[in-house]
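Given as structure tokens, the chain that follows is alone and in the form predicted on its own.
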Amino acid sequence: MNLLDPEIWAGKIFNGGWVPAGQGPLDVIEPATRKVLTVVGLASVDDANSAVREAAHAQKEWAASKPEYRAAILRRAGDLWNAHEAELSQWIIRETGAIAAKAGLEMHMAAEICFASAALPEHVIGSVLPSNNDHWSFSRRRPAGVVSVIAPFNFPLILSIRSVAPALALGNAVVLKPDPRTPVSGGFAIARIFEEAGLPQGLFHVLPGGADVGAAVTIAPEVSVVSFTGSTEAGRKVGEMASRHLKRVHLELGGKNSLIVLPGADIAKAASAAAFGCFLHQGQICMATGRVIVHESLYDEFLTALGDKASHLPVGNPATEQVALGPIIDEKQLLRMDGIVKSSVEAGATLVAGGSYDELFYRPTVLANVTEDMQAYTEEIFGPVATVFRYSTNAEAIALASDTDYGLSVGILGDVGLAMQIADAVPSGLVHINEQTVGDEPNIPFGGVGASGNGSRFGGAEANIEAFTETQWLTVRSEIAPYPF
């Protein structure tokens, strides 16, 4: 039995059931074919408004449940995500352009996010303190009561349910607005998978939207946090309205990553792992490895392999082809994307591979000889797009990795004790040694520095406790204390 019919949401939203749009119908394309994947509804503000005050209702009588009975819905989330992996799958290759693996390792994810938040509504949610009054004190984390989730178009799976599933686990409900483009995979299999788990009607919410919907779950009165995962440039404008409205917001934002190919790596193993963190995606991915940066006694040798792997990947619909790349989210995407290409050529950098596309399928590119001045070498290219610099001295590579307002993710490869003094060095919320830059995992804190974001605050229990509870302090007397007035 399929999961997904798209007669469920034709021209519709999921505002606590499946209802009609405020804004209309919504073409969903695929970026493979150029050609309409689903129709979906186009949610208003009003839609946003109506659901989060949906939202605050049904809040308060989830967080009331039982713990056993949250964890239990959890549960089954996490194994319907398994039992309809093919289906699902799909989906996921077709609205976003995903390769099989790409699409697996977002299925298998999203499971993992459900049963580590099955765990989240018994985990030890306070503590004793002491206190020179005659009472007893206590601290507790309470439910934050509307969460919103704002999520990008990359890995919409993964990047929605890492914060949708430990915000309903600790007894909040959820609005979700994901990407416009992808909103199948990023929101509306999410919500199959709550409504056949059993979760309760009112307590999520998918609403595909643009800015201004953005905006209405951002600062709605109801809305008490804000997690947004997107381009920095957006997510600045998100802090700012959150922070107007006193609103708690966490930010994943951006990445400008380095890998560090230290002297004496092996150049083969090397340079498929710059492959990977480069071109992984179409390189659509906040962590990607935006810079190579290459001892000089492997520059040329290095240069040449991975020149050669970027020239041999197959690119191609993923779809109907084995293939490593399938296309570019959008025309608006590439051409950004090519531009900064061309602008670096033109302004000298050397074109070692790609550089060329096919309606949006864009040959995996490699770059030497960028400078400071070059848009490749200051911009997030957010494309197959290797850039490769040559350094001599720990600290000039030290200096690379950190030339950069962004703060996400490194990765050394070669010698450990080497590589610990380097990531000592470089300001980063990642660093992975003798790995490249792309790695997530369901149990561990992810998060950025500087314009990657405002710190860890998904995955784990520790961080997602943080993220969607608020700290109440309780004390008590075993009668009414005496007061001198």
Given for the second form:
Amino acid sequence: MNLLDPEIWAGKIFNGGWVPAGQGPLDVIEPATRKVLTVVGLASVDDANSAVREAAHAQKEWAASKPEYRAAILRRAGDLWNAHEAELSQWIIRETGAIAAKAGLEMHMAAEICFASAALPEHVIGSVLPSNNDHWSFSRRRPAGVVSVIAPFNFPLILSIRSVAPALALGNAVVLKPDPRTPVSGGFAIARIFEEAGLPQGLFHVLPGGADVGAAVTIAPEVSVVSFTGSTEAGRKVGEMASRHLKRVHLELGGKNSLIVLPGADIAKAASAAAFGCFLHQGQICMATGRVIVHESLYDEFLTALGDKASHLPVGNPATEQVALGPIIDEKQLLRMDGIVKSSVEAGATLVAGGSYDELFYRPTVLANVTEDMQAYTEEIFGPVATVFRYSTNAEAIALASDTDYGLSVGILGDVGLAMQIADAVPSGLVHINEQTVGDEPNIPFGGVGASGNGSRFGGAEANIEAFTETQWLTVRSEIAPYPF
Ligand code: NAD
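Switching conditions: you have the form predicted on its own, so give me the form predicted in complex with ligand NAD.
The next block holds the full complex; its first chain is the one shown before.
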């Protein structure tokens, strides 16, 4: 039996059941064919306001429910991701323009995040505090209440479920606003899984919508915590709104991530790592390798190897062909990133490979001789573009990798001793030695620093409990305390 039937969501949003959307139907375009893939509903601000009210109402009973009851629902959700892998992967492939391996990764992570979250309701959530007063003193974590999750288009399933699952498991209700370009894999698939898993009605809402709905679910008085993943520009706005309304906000934003190739590194392996880091999912990943910083002793040979690889990677429709790269999500994103490539080449950068496109299919691109004044140096490109730099000393490599406002991920290939010196010096939320920059696992505390986010973390019990609960100090005396008046 299919889990996803487009009939159920035509013109609709999910609020525990499927209801007509305030702003009517919205076409979802398959980027590879540029045809309508499905029709969903576009939520309105009124939809958002009624969703948070319902969520706040449903949350009370859910928070009071037995831990084993919540855990069982999360476990069933994990099983359902696995049982429907083939069907749901196809939606990720077609809706996001992903190759099968990327879709498989999203599905695997979704299942594992649900299983990991199933352990949260029974996790230790407090401590006994020594006190000099005549009472017992405890610190305990309680559900935050209603959590809003705002997610982007690129890895829509992982970037939604990584907040939705732990937040629900810890006794919260969740209102999810997926990107309107990926409302099925980033929203309705999750709604269907939790519907089938037996989640009580009203606890989980999916509102495909734009910035207006994102703002509404940020400032609504019923919402206590906002979990935002997206661009630094939009993140700043959400951060400002949330702070003005005194909400806790977790911001997971963009990146300009470096991969450093140390002297003596294996060139073929390093070129493969760089190609993967730069070109996976067409470079539309916050952790994508933005700068490849190569020791001068390897630079020429490495540049040739990466250029060759880029020229031979197949690009096409991942739903019908065996390809390494699919399409860019839409024309706006493609023209933006192509503009960065063109302006950098006009300013003197060398185009080693790629730099051209058909429809939404952009060829893997390698740029050399990029300088500090070029957009390709300063901006997150969010497309399949490698910029390659030469360095001679470790200090230079550290300076180049650190010369950005972002601080999400750094990869270092080669000698582990040298690599550790760099790991100690770079301001980055994630560092991978002998791996490229893209990586995530269900139990790791994921997050960036600087313009990559406000240092919040998702993943693993400790980070998730910190992210989605509030602390209560609780004291208990055996009798009413005496007071001087
Ligand atoms: P985006 O910021 O435009 O959109 C992300 C989400 O925010 C969407 O749901 C969008 O509708 C919503 N949104 C946009 N403006 C808003 C506003 N003013 N108020 C409330 N909501 C608003 O991002 P995008 O271009 O679609 O996604 C790509 C960006 O996301 C890149 O910068 C990428 O690096 C970043 N990203 C970060 C991570 C991470 O974990 N750090 C992961 C993936 C993507």
